[in-house]
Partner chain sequence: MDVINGIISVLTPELLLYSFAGCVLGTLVGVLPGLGPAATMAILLPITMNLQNPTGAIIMLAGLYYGAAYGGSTTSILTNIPGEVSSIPTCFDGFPMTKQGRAGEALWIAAVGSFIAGTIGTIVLSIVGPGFAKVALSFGPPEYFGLLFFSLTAIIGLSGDSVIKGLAVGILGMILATIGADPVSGTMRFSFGLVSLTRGLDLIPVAVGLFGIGEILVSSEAGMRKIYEGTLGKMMPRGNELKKGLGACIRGTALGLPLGMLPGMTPPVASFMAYDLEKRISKYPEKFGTGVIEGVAGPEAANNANAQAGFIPLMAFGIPTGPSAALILAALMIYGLQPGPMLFVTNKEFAWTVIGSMYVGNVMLLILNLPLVGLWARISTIPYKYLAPVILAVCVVAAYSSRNTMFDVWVAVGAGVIGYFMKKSQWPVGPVILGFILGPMIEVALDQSLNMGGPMILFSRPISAALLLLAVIVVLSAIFLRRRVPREVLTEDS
Amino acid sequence: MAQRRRDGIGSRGVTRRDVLKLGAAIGPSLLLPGWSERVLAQDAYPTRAIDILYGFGAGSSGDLTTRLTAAYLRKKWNVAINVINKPGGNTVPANLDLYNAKPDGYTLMGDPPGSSSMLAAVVKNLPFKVMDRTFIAMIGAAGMFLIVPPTSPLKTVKDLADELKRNPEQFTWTSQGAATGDLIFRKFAQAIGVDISKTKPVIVRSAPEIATLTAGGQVKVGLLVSATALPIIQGGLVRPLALALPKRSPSLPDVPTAAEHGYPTISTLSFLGISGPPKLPSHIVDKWNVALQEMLKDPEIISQLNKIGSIPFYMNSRDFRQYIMDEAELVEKLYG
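Single chain coordinates (the form predicted in complex with its partner chain):
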């Protein structure tokens, strides 16, 4: 206690070290106007290990993208960057760890839709505000395929729409809870005027489960992230109807997009961004943005992202924030 009072502002005397610090801060700025403390602080980050939390288990595209990023920046910045999986509780515990962390850039989070834009759909009365965090940047995105069993009579997205309209009560589809696939199907139902609550979502807990359920003909349609979908589509275990992205996948250029089928509104990014605690200083946000932009130009990283079924998808801090805000609003409407 006494220690703290002595260090407190006001009661503190000027020490030799303070004078030196002052000199160090003023010195360069005398030489170069504009070269102020800000730059010095910038140089000082990062000096120690950075923890990147992730609100889900290991192995998903989002987790792998986070790990790729960590591996790249570890080399660049020469500090340890640990990806720490903190699954459970609809990501609320991981989020709280982020919100309670010091905004010093040493605790950040890999942020997919499930821990940000879609969170309010499953958790009422969140103990924090999603928009209060610092959105650093969006890094990558994966697309979702609409897949059907190989024996399915549904050949196009239009067939799917007709079947859904004709018989919603018997229509089974895979839902991963508050995740992009679920959002896409809700957008689709809304676009064709079908009440989603009449349909039969088959709730799954993992992407591979969607693969087996669809390949085994247990559901009428599956919504599956590209990383898991690619092998089973290429192996002929399921038939793809469309990719719910604005652009075709480089790995499967023959599969049309939902927009080409006439359903542009259902395109949705299964994104991954990096977020920080509320009030993260802007120089840290900038430092990350510079590094991430550079990373996303690295051909090695681009090819690695492609191989795990993702594409580099950069959005700066402001655009990423706006994107989350828009998607969260839509989610609120659709899940009401």
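Could I have the structure of this protein in the form predicted on its own, to go alongside the form predicted in complex with its partner chain above?
Next up is only this chain, free of partner chains and other molecules.
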């Protein structure tokens, strides 16, 4: 048996707790150079305003979930947390701001599929590598509805499939480029054997724009996240055909899922995560994960997420990173 050392530390080595106890006894000025500063910096974060970038416009469940997170942590940490919408360019400008930021935890990003798992397949020759960023955690997920104008002759997903197969060249649908709605529609086209390149995507920049175009009959089908879809469905401005999730929405229990219509493969999570620049220190990642797990157990947060058609959906840094890698591989196959 190893002999116990007289200094009381033993064979386990010097731990952070040992150093802190030692520092309390002899004072920080006698610690090894840099130790006290690093410990204080880790414990103090954050000490100033944090910017959370979001590469799409306002109004989607991802945007609203990012804002709920900012509001919660603003109170918890007593610092300003700003959500900065930077739509356009398939989220490349927002991503560049993130990648060029100092890895100190004061510039982060609300990270949905369009700025992460789908990006490399949609935008070729990116000026950065998606997997180089620091994936902090996944925090929420929402479903997407396939919606049509209220006067549309399309009553079911089968009607939609028949119309798309009959005349793909004239079939219009809302596209945000690298976004979950595009992924769902591509899965749908693949499932019914239609070449997606023959269809007519109508490019949009935000969820409210999808709502406006669909309600006005300017597209045959819109793909809209729950947060924006719920009020306009309930108001009769659009008609839902299906929800692209495995289970029905508690807010609209009469709307069937795509799987119930016979298309289970198009079910897709519209997730929201938090990411940081490359090489974000582990103590910052850990602090965010502790706070986010606490947040997602808060009944008020859960209630607010449900109101926007979202649910708490936590993954830690490692699992979130793996999820992105797996989905990116699937997206690459669909986008070719």
